[in-house]
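Coming up is one lone chain in structure tokens, specifically the form predicted alone.
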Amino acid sequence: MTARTSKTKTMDFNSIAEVEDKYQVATYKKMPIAIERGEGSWVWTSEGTKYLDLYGGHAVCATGHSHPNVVKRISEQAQRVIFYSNLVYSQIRAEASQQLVSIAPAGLTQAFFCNSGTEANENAMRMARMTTGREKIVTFTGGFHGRTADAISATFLGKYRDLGKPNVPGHVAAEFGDIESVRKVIDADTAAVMLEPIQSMAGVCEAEPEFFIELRRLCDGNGALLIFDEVQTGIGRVGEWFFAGSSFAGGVVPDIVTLAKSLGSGVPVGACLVNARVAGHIKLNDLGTTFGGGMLAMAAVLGTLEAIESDRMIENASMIESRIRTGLTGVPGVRSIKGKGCLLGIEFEENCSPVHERLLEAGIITGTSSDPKVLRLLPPLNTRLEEIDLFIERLAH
């Protein structure tokens, strides 16, 4: 039987918005644009308008839009076989697993693949409970870990936790960056302490390296695991492959690192990287996922890691940060620049919503945060410095 093909009819923006609003359950407040294609750090709308994308689909498009190597890997895999579950072995999964573990901080030796960041965090907490035989999880005010039951119960940011009620029991919060607040809640019942090493949605909040060093000591002293939620900070975004093990973390390596977003350049995929202690407590059938580790996702992971390395994107992320910090020094209304690499928060003296809207009108996509004064930048790691200069020029004027 021959498949029937048809050309998609081009719709104008108003028609797209009308149909989508009619048939899709409401989620986010959307920008008044419909993106139809992308290349590098640029996207084009249904109306043909070109935008510089410094938001990257919320920290997802690490390699830019439709990077040739990622497209090639996905296309080649799709022509072989699109999917079979991880009940069978797969060469592309073997290659992606090996490549991911090879760039991981020392001691993180095995990967578990799933479909998203919230799933990665759910499984990380589950593995911590399996490893320790305990239930309590300590997280932090301002942290965001996802919207599924356990992950949203671990989220102490704004209204999100309330949206997940009834919450999963066993979650308590400490104050991010305040080690004394952790001492008050960690005990012999604690399975793990989990945190975003940079709290992105909270307004790009950071902690000193000494905080992570003391946190590692506290966890070790109480027999608890340490989990870094690197769904946003991981895969090169902070100017290092991972926040874990970097100088930003004081060299601290957690027991589990969770990943998603940038990992597949836009193809849904999540992962947990674990050490031998954790892996040793996981038995057959303890964990499972139908789509996790699927061939197409693994092709996207491999293509992403190859592209970041071959194009020297990690070094470029650090140069982007430096260019922005230098370029915005002395700009009226800008109070500070927070974050690392391509996860930056521009703190303004006033509410930044008008700036966000003005930039969109000027053809630049940025993001906001739960802090009304912080504008977030989550650009592709291969954004060119001249494109950053364009952003600085349009922001300053």
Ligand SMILES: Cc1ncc(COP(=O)(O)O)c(C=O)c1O
Given for the second form:
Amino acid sequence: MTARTSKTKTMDFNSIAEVEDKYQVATYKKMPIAIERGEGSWVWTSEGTKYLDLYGGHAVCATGHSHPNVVKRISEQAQRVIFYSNLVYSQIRAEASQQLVSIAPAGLTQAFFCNSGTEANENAMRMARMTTGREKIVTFTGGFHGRTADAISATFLGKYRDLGKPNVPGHVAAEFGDIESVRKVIDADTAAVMLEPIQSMAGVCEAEPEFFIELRRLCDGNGALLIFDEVQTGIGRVGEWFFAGSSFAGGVVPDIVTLAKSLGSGVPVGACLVNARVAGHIKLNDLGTTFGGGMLAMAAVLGTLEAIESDRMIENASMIESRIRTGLTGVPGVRSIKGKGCLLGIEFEENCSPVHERLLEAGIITGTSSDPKVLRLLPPLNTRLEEIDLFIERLAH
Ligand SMILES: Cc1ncc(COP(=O)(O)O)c(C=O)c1O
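Complement to the form predicted alone: the form predicted in complex with the named molecule:
Complete assembly follows, chain above in first position.
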């Protein structure tokens, strides 16, 4: 074994890729770049090449890469104390919880912190079962909720559910946007209806506000809870702090909102925001987590919320959407623009993977989706309009 030193030897791209591929179990098909540094909406590779990151580090870096306020918050916290669990109180956790609840839609009054989106959804479904004493969960074709047992069983998008076999019993699917299909499956055994309010991975699929209004009515009429999986839509991405409670949702506020991705600007953290009814059913030791609510993650949450607020990123997210809609109107091959704010799907006439590759060669990172014709953009909310213009120009030429 070679001696470890604190100084890391610089490796070129081929060596990095060879070593990672050798020592890591496969996950995603990787882009042929190694990221070394990031600032704002830009990342630099091991070879010094600069890319405009309109995929936001996998829908995560809402405040851009290494936002100074997030860096300050986490580095100050790391020097004070990195971690202690919910077995003790902590000022940074108190502040982060209060701040998060203060921006939440009216009625969502308490937070449960965990570490990821899938964990937030697992806990949301568990809380719904504890609150109602029922087991059945209704989700939607095309929805994605994560890869742990219960969340993958709630995921009726493509092949994912099968990857989680044997599935957790009690999951049924309705058709997104089709209230009659929900009416057919919701009943007195239903603990909750859970949905991504914009189905991102499915290709940025949207539903009308009336759908959410009817869904709320159906849940109330059947004594079931309503859960919004806002792992992608939450924390300002749609041009509002949350999809829940916005005009996009017809003002509907669910009983539980789940969050992750943008919440910590890249430091792993997830959360469930719940109303008083749900919180009232959770007793000591019903839920637990070692890492959830740890101080470093809470510093990242606080740093993120402060940055979004002080840099007026939510307004900017809406301006980005308008700029893209205007800029891509009439561009040959583009059929439509879907989504809201900084969660956008560009629908092409044909398979968009050649466009995705061409943009990467031109120095712009974008995302694909499970719809081969939909290119996804999940840029940092503070991406500058000149940077968006650069994308429009490179896409159009
Ligand atoms: C809508 C949605 N829910 C849940 C998840 C799972 O989150 P995580 O990968 O943090 O477990 C994702 C991840 O892409 C997601 O997009």
